[in-house]
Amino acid sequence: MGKTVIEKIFQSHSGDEIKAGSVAWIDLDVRTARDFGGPNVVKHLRENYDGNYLEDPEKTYFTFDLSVPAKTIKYAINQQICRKFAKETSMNIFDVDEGIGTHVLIEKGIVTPGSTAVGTDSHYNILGAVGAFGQGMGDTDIAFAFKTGRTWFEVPETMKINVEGTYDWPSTPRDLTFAVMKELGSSGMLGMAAEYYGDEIEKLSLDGRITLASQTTEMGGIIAFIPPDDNVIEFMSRRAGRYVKGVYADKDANYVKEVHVDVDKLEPMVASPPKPTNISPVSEMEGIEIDSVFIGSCTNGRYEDMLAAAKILKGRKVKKGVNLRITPSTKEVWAKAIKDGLVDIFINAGAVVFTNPGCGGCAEGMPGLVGEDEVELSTTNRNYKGKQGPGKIYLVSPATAAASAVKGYLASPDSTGVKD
């Protein structure tokens, strides 16, 4: 019997024979903690281990992305605890100027296809976008990972997701992601790994793959792998400074189930509060008046997301009374948006641009929270009450967000007359 992607990755990082259902100790290529969980990781290390806190400082990182720069005294203290510990132990730190931790790990070639990484981030499985295993864990487990460079997992079964059909503008990779979420719901991937296949999956750029992988948690999944194509392999090899190989499932790999998702002639979609899987076509919801719009987050804060919004906003104005805020995911995205003139487009349209690279309005403590009874369109990953404030959050693609900001109500990207 052949092996799935996760079985192959785990086997290459363990001395044991790996199969679904077995428990395996896994060597970790990367381990990180954010500015939220980092201080607790430090606390656990100091309380439970007598010095020599890190198995390998070169493989260990703090990543600041939730409140950057610190917007509260709590976060200022948290970050300083991490900075002092990093200096003491000679571990690595990506400070408040770098951006979302998982994105930075990809951009810098620290995480590559087939590698293993853990961190204090519920969306750490976004690393499946490049065919790597990533998993969010609690503070105690991450402290153990820092100390030993290892952790254990019960190897999950894998489901195969076949995306069938083709779609065109005004639909985008976020709408493809919505189509998968509509099919699977909030528990359709529960406790499983997944692998994506299909023509539209193969067409996805790295940015689109990040969007798709970022919503694994909202479907209950452990990790969802998008097999890296030549473009991803080339990018990751260049960033890592060495040739990297992808890990691919065997033809006779065993899947617990197969799911087919039809995206033929896919329409722009919207997820209504309070669940990110409460999904409908924009055409059925069009006309909902909005107060604010946020474009950013680990789900849609990439350069292609900024470009999609800029194409719509160029030569147009945000509707009076609507507050549009934009946050890039990383410093690299920010710099390219400035270089290519996207920031000028956003400013001329009347957007608030940019807050510092990071999670932006997706995280409490960052600029862009919504007030009582306010209706916001957001490109983030969750929309429960309180996630970004007490208002109502509808999740959409960056293209839909930008078009709606111009119109003043939920609207399809093609309502502006823009052609992709």
Second form
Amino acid sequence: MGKTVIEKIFQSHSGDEIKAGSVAWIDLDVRTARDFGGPNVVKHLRENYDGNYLEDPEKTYFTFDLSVPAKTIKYAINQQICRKFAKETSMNIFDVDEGIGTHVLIEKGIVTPGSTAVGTDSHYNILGAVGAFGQGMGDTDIAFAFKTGRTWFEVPETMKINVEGTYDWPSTPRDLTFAVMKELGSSGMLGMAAEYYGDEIEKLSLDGRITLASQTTEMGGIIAFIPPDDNVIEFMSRRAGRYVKGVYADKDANYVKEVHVDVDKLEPMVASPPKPTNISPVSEMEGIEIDSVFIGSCTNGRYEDMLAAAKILKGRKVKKGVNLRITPSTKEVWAKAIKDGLVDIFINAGAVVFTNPGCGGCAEGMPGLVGEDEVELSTTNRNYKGKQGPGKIYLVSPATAAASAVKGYLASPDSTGVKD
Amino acid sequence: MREKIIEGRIWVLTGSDGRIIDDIDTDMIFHNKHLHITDISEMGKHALGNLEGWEDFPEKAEKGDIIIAGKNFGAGSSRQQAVDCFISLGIRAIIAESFGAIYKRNAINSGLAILECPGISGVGLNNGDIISINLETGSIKKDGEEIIKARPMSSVQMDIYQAGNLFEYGKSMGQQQD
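Please move on to the form predicted together with its partner chain, as the form predicted on its own is already shown.
In what comes next, the whole complex appears, and the chain from above leads the way.
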């Protein structure tokens, strides 16, 4: 019997015989903690061990991305705890300027196809975008990983997701992602690994792959792999400074189930509060009045997302009374958006706040929150009650978000007359 | 050895319609505005603080209580506090239809007894009932009668539970290299 992607990656990082259902100890190539989680990791290490806290400081990172720079005294203190610990142990640190940890790991070639990585971020399975294994964990788990360089896993079963059909602009990778989530629901991947296949999957750019992979957790999944294509392999090899290879499933690998998702002539979609899987076509919901729009997050804070927004905002104005906030995911995206003139377009569109890179609103609302009875359109990953303030959050693609900012109500990118 | 049979009073996490709530996420359990808290004794008072109808849970809960929940309990973020807030209150066990993947790991690693029990929401349990659960066999009893069987703890889960938490387990099996 052949092996799935997760079985192959685990097998290359373990002395145990790997098969779905077995419990195995896995060596971890990368382990990280954020400004959230990080201080507790330090606390656990200091309380449980007598010095010698890290199995390998080179493979251990803090990545600050939530409250950057610290906007409350408590976050400032927590970040200071991490900085001191990093200095003491010689571990790596990406400070408040760098952006979202998982994205930085990809951009810098620290995580590559086939890597194993863990961190205090529930969207750590974003690393599936490059065919790597990433698992978000709590601070106990991560402290143990810092200390030992390994952890235990119940090897999950794998489901196969076949995405069928083709679509065009104004639908985007976010809308493809919504289509998958509509099919699977909030627990359709619960406790499982997944592998994506199909023409539109193969066509996805790295940015689009990040968007799709970022919603694995919202379907209950452990990890969802997008098999790396030549572009991803080339990009990762360049960033890692060495030739990297993808890990692909065997033809006779064993899948627990196979699901088909139809994206033929896919329309732009929207997820209504309070669940990210509460999905319907924008055309059925068009006209909902909005107070604010957010573009960014680990789901849609990439350069292509900035570009999609700029294309629509170019020469247009944000509707009076609507505020639009844009947060790039990393310093690299931020710098490119400035250099290429996207920020000029945003500023000329009016009512726009363009922030430094980071996670966005998901913890204490770095780029702003939503007041009671306010309605926001957001490209973030979750619209759970209270997640971005007391108001209502509708999730959409960056193109739909930008078009709606111009109109003042939920509207398809088509409505602006912009063509791909 | 920690006990493998736990007896306690239950809280069934139901909504205003009387039905058990699915997809209770970590922001409902322990809201992100409290994420800066690192002291476990401070966490209990925020448990279920953002779950409609359950905001007063920390006052009502007593040491030794057991929670019954629906599908995908603990969906969402990786925050350990969403587990530790229950340990802070002295909650002995959580039984759910199913758990969020990260939540399950966090609970196992903290040594909180959790059992997956498909069907638990349909057996007519009510707040205040006293049940006994056998972690090794998964048997759940009320008034001495077995009412349903949960999936027993896995071997790793039982080992970590018996050791107390992941750190103690690691020390006991010499996982950490000096």
